[in-house]
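The chain below stands alone, shown as structure tokens; this is the form predicted on its own.
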Amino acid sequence: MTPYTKEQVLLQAENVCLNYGDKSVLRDINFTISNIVRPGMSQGQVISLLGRSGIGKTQLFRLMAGLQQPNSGKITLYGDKEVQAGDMGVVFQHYYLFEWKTIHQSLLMATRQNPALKGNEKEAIEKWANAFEITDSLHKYPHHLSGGQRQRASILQQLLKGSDFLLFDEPFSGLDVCVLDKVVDMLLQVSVSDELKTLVIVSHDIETSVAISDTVFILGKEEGKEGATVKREIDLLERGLAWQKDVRREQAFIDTLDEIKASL
């Protein structure tokens, strides 16, 4: 097993509750995402949030993005800053892009929000567009792109803004096998771009999500209690299932999938 330590707290939810009128949607949500440090390796955190349809994943996604406020409790970054809209890069399922701008124009606008890229905007766009295989699409408008190209451009737009946190809503939905493999590789490239880069994936695709994650949180309901909560946390590092290219072949991976499905 690769040695590692968990250090700085990056993202934390404490006693988060969300109600719609008298109906409890989320109840006592608690989790902590910490910086994982490996000797000689710079790699961020990849977290999956899994649960049945309608359980409240989208609502928790919106709370983490700062797009909605909980009725009680709080979500904080780095231990003390309560999350607000704009603190995280958000990639929605429908891959929002500025329809009136070319992809290059949108990406350039993103780089200008990232102080670390000042003076190197063009080079950053060229580097990542090549890595994401959309160089030939830079001067096109979004409506001229395929779904896969739109997705890659949308992810790149958020990456170039420079946020340490990227939230993905169903990033694997509706993709064929070839495109899915490209998206997985792309997300892994994003995760190794910086040690503090934190990817949070909300998805129905359990196998793909678990294959690229280091931690899984399972959202569900407890018997006799209203509202969903984090029922389980599965540390894939402890199981030796993180950072392995061919992890899907491991019996422990297959057993973990069965365990997760039984918990949903």
Ligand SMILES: Nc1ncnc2c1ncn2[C@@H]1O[C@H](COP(=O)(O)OP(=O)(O)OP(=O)(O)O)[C@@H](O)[C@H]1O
Second form
Amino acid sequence: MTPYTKEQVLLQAENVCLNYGDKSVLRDINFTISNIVRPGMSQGQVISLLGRSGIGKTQLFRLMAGLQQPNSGKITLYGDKEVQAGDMGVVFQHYYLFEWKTIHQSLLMATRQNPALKGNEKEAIEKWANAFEITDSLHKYPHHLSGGQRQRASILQQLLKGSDFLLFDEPFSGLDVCVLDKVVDMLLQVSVSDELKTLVIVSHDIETSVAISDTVFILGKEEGKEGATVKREIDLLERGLAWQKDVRREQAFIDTLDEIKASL
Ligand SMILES: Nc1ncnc2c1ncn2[C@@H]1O[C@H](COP(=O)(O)OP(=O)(O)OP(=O)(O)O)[C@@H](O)[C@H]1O
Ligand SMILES: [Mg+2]
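Write the structure block of the form predicted in complex with this ligand for the protein whose form predicted on its own appears above.
Every chain and every other molecule in the complex is listed next, the one we just looked at coming first.
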């Protein structure tokens, strides 16, 4: 098995609760995302957050992005800093883009928020646009792009901002199989682009999410209790199911999918 260690804490949720009126939506959410280190490699983290429709995934997503505050508990980065809006790159389900700007203009704006790209903004856009196969779309407006092109542009826009954390709400929905493969490849490229890069994927597509993740959190309700919590954490590293191109063919992968479906 590929050697790895888990080192410093990147993100931690502690006793996070969210209510609407007297209705509990999220209850006692606790989990930790640590930096996974592989000797001699730049290796980011890919986390899937899975759960049934309406369970609270998007609500937790909003809390993690700092777009909303929990009623109690907290989400911190690097051990102490409470998460705030703007700390993370956020890719919403409907791929938000500035409709009045060309893709290139939007991407340029994103690169200007990233000190690491100073002086090399245009080269960075060129390099990633090529990798994401949207070079031909750069000088178009979003409404002239296909759904898949919009999605890739929107992911790239968040990527170029340079935040360590990227959150995706349903990144695989509505894509045909070929585009889906491209998006998966892209996410993997992003995840290994930096040691601290952490992707959190909220999705209904269990198979695709699990195939590219190292850790899975399952959001669900415990018997007799209102409000969803992280019912299970599955460490795909321990099972030897992370970082393998053909993982979907492995029996252990198929068994893990069955196990996840049974606990949703
Ligand atoms: N503003 C609100 N006021 C009251 N309840 C809300 C509000 N927003 C969301 N909820 C409730 O929170 C729960 C979780 O919703 P959420 O959108 O997080 O589900 P989800 O897991 O993302 O579902 P899906 O997979 O369908 O996207 C739902 O029961 C929803 O009705
Ligand atoms: Mg949702």
